[in-house]
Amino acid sequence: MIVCVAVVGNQNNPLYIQSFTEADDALKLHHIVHCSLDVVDERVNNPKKSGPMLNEAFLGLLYPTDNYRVYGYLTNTKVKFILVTTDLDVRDADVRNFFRKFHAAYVDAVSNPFHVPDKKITSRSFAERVSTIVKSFGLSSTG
């Protein structure tokens, strides 16, 4: 189950963070996004660590806890996609599949004229469709 999801701009100022659990939990996947922007960062300057994952925009699993699993995206831009779940079975597909869609729904809320550049999205139309992308990513892994 996806937990929370977020955009985090190229200079690390959050653009949109959506959790998907009880409101108590919000600060501490707050702080979970927020740490795992270290992750990707030293997989993004340390190139010979990272090995051949750099050209791709999928950055894997970023760091398990007891509870969470958090995956990473870096768009062609340097905005960092960032999804916690509780899952602790997922496969890459479905998650490369969350993002390609999640990604899709990042560019179209962007593209919109009234949007101000690396400032928060809050357009309804781009929340209701995470949502919908969260609920079938539920849907298509117990499936």
Given for the second form:
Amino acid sequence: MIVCVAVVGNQNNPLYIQSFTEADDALKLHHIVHCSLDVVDERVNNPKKSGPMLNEAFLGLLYPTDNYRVYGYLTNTKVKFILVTTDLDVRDADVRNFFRKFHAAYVDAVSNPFHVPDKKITSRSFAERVSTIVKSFGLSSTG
Amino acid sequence: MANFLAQFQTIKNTSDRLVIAVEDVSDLWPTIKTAFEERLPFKRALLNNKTGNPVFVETLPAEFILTTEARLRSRFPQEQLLFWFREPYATVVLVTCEDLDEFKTILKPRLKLIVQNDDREWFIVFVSKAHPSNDQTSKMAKKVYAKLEADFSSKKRERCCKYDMYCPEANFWEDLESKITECIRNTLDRRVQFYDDEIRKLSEQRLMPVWNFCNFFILKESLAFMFEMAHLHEDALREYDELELCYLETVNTGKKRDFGGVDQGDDQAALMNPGNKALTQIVLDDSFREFEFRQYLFACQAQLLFKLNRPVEAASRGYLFIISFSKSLAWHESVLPFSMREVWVITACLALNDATTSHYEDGLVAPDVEKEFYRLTGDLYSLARVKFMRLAYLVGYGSDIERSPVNSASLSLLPWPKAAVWPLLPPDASSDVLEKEKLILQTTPRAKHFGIQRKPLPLEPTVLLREANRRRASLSAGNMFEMFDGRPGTIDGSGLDASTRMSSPQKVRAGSMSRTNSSPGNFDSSVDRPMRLAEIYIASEHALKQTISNTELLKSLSSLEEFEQKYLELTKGAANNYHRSWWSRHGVVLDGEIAAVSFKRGNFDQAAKSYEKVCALYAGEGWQDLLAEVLPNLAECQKILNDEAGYLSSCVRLLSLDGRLFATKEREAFQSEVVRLAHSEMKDPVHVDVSSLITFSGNPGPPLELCDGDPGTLSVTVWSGFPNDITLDSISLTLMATFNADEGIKALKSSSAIVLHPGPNTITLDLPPQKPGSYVLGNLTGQVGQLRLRSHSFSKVGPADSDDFMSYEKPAKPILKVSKPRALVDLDAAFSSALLINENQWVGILIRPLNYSLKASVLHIDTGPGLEIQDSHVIEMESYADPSQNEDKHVQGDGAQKGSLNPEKKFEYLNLVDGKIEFPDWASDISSILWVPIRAISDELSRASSSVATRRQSIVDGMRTIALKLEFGISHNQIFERTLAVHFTDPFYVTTRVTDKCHDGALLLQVALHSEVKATLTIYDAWLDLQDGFVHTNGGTPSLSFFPLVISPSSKVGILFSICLDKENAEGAAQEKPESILNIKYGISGDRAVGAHQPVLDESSGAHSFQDLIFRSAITLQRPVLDPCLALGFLPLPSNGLRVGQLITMKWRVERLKDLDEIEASKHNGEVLYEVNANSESWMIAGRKIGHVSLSPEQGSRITISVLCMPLVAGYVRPPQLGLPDVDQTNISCKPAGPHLVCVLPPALSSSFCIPVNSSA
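Structure of the form predicted together with the partner chain, please, following the form predicted on its own?
Now the full complex is given, and it begins with the chain already shown.
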């Protein structure tokens, strides 16, 4: 289950964070997303390590913890997409697919002329679209 | 083959280096042993690795063993093959011989026997005992050695070397080492080949039922061990890696096996200790138990990695191993003791960290690898920390764990231990339960500071109470029976055993149940009713005590203080290592956790420092939600530490956060703190940045535009983010000039206190005159008590978004534009034509504001000499419609608009007070004319000109000046000064001419009146007061029928007077009236907007009537020449005429008509003074203009005066005239008698000439 998706700006500022847990505990997900920036930074600053992934937006699994997983995606404009899931067996292809859709939704949202760049995304239609993407996550593989 | 396992392990444990066998044929070993063993270990030995590539081994340890020793002798051939790795890698044959025969007969056959075993790598060391001084023996030895070489060495391979005991050759040892190494290399290659083949054979059978992992393991590990002995660690590591892969494959695909991990002490990770358990203990029928064996493999790998000096890789592999092993533990959790997984991970992480850090040396690796290492260490600490917290929570220390996002993130996503059955309450624990319950009741949930109400973050994936009871309830009735059924068996097998079918939960239960049986009532009740929280804690604690074998860990969980100590240790370990890695965020966040403990312990200083770091991290990147969680803690610390400045700033920052993060009540609490502190007795004023709390902007719309030097008021919108009204004692705003940042900062201050309401407020500030340029808002400072607020951000439009932390980047909109100095008003004369002199005339001053208000302007009028203003006179002011503008408006033509566009004409009377006039309001924006009655005073009498005496007119004559000074602007700061020139003139200009001389002696005097003004003049009457010597012929008054005579502007009329010489008084003694006076009674009707007009009625003098205007002009009449003495004749000019630019000689002839009397003659000394007058515009005189010429006093004497002249203009011009100033005009007879003209031709083409430039001036 995806518990949280986030868009983080190029200044590492949160642009959009949406949690999908029932409990009122979004703050811990803020923390996870925020700390995962360390890993993104490390990958970006250490091109040696990322190696063949250098030209790819998908950063793959950021955290190999044993209770949740964090995936990252970095756009050309250094906007980061973060996905936190409690599924421990997720196919990379699914995550890639998810990020691709998420990226498209983000691009549409920031193309809105009324959106101020580097400001939080408040668009309701973006939120709806994201929740649709989140709901459909992993369905393609199972169904 | 599995039977060899025990043997294999003992062999492996005893042998740790390569063996070199010494075949001591001639009993030499005791004498040379020391020298040989000194060479060990070998340096830089060249060996081949598994792929056959040469590798230099830096140090190769080896051991010389005599073949006669028991270690090498007592081995069965089968064993030899299996444990081949321990067999000698080289055989050194030591011989000596000094006799050739002896060599041939005894030694050689024996040697042949030794070396015939082809499996062995051998070589012969010939030891020469001959003393170098003993030539004989040494020669012999040489011979024997030569023979030896010939017999045993081949071309392919040297198998012999010679050792002189007394003086070994220089290169002997090198030779020996290389020979030994060569042997070892060859042996090693052969054995690797052997093992490889065997392993391959086994691998091929892997999928068959006969496959036995143990055999494979022994071979593989033998190979690995051999490599390790040869210090080819890299190859050894690869073998272990392959072994691990192969094992995992069998585990994953194979049938269900016993996992292991249920022995006493298994909870302590053995991943750094390969010898933890004997392999025989963990062996299953054909394989090994996963729990132990995987740890064993990792331990072997880790040791190799340390030998390879790669602790970083050990850490990184270790971390992954722990994660994956933890997953395996989770799989088998139901068979493992309660919370085994958590305990194992804690111990594994700590053990791995201890091992890696002890092998790690700073600065030996690249910086990024180093960072990676610290990151891994931090991760391991962090992992241990999380598991430790979980255990602590289970035993009831949850209320002491900070419910921070980091703890919540790790704990609430971490599932509860999935024990098959939740531990039950031990029977004798009721007192513990009571105590625990008391403790639970005593602990109150820690209240947040500032009374912030927030749902605490969860530290558990699901509520523990429910989870524990659910797990118990899942035991259905059937299960319950099973439980009891299984009991007898379990009691038997409760000890440590290798029996595989025995599942772990039963064992766990065995512990508790064996006791519960003693008091079955308690047991039953605990099954029936749900457990209480305290009971769960106690039960978990009890279970954990059974699980945990590590005393230190047990101690850490034994009391709250111990827990806190360990917690702090782990947190610090993680934080410090993260700080040295790339993951600074992780480190800082954990610092916050350390701060929480410091806070609890009263170490507020330390806590504040750490919290500050955390806040800076969150604030810097705009993670306000997280910031809102930490900032109140920081504020609380600062409050306790009495750090007023910090506390204030924190409160303000709390207020600055997004409004949705705190309830209004909480925000109000922050504000009241701020206000309370601000007005408290702080020693020093505190400066606080409130940029995101108070923002300001200019009002929307164009910037305020001011003219240079004008003050103004600036209106600014200040957006207050305070939840309540806040009173600022003063406010000050800086303006920054966009053209020059250095000097352009001006502060505007409000004088009075300002109350800011939540949301937008409009405040106005007085703006002193500014330099020209455009200005933007700089920053805003406000003062509340001792608190100085300072905001340097400004929102563009309206209230700022509260997440607007990057608003500084917005381009600033100019708020104020001060234009460069320019004309703001124009004062001018309303017309340019002349006014009547000596009469009160309206002088119109046109005042034209140039896009600038003249409100309340004051005009100072200062008249120059020859002008006067009657103070009593009323001054009129009327609006002035610019004709050009009017035209435009007419062109627009719309009738409806016309009224509004063409405002009504305004008119007002004003008074002059002290030479000043104040303008009415209506005149502030429109052009207007000020009519000032002014009289120009001139005493001069107008003089008529005749054809003889030309008019000498100077433009200056009638000119008067009026100095004007206009003070205007908001505070009369603008001044405009102007001096107006007004032209005054007489109404007429009179010229006279005698038109005819009648026979009766009457003269017709024509008086021409030229109108000088732009007004219609009406002549009502005219008369001439004649000078002495003349009289009117008809009484002197002209016929009235002519009058009134109307003269339109710039036209002229003529009046004829008939006069004659007064013969009676011809010789009148005194000339009383030297001039005639022409009197004209006239009226004027003109528009003051154009020029001359009717004089202003002077109310004081009153009696003046319009028609009473009298114009007087003096006329000089000349009596004809009656007594000529001299004749002056202008000699004719050359016939070809005059031409501009050509010199010409003008000639006059002077002739004396009568003798001069003596007196006269003596006076003039026979000379005549002459003067040439010429218009300088027309002529240039080349000779002397004034001079004396001699002329004899006798009658008839004559002289010609010639002057060189050059005409300058073409046309009919007056020629120069010769005058004789000494002689009375009446005595000179001129020819021609009157003025005459000569014709000057234009200059010939293409000739250049000069004319004076000043002609027009």
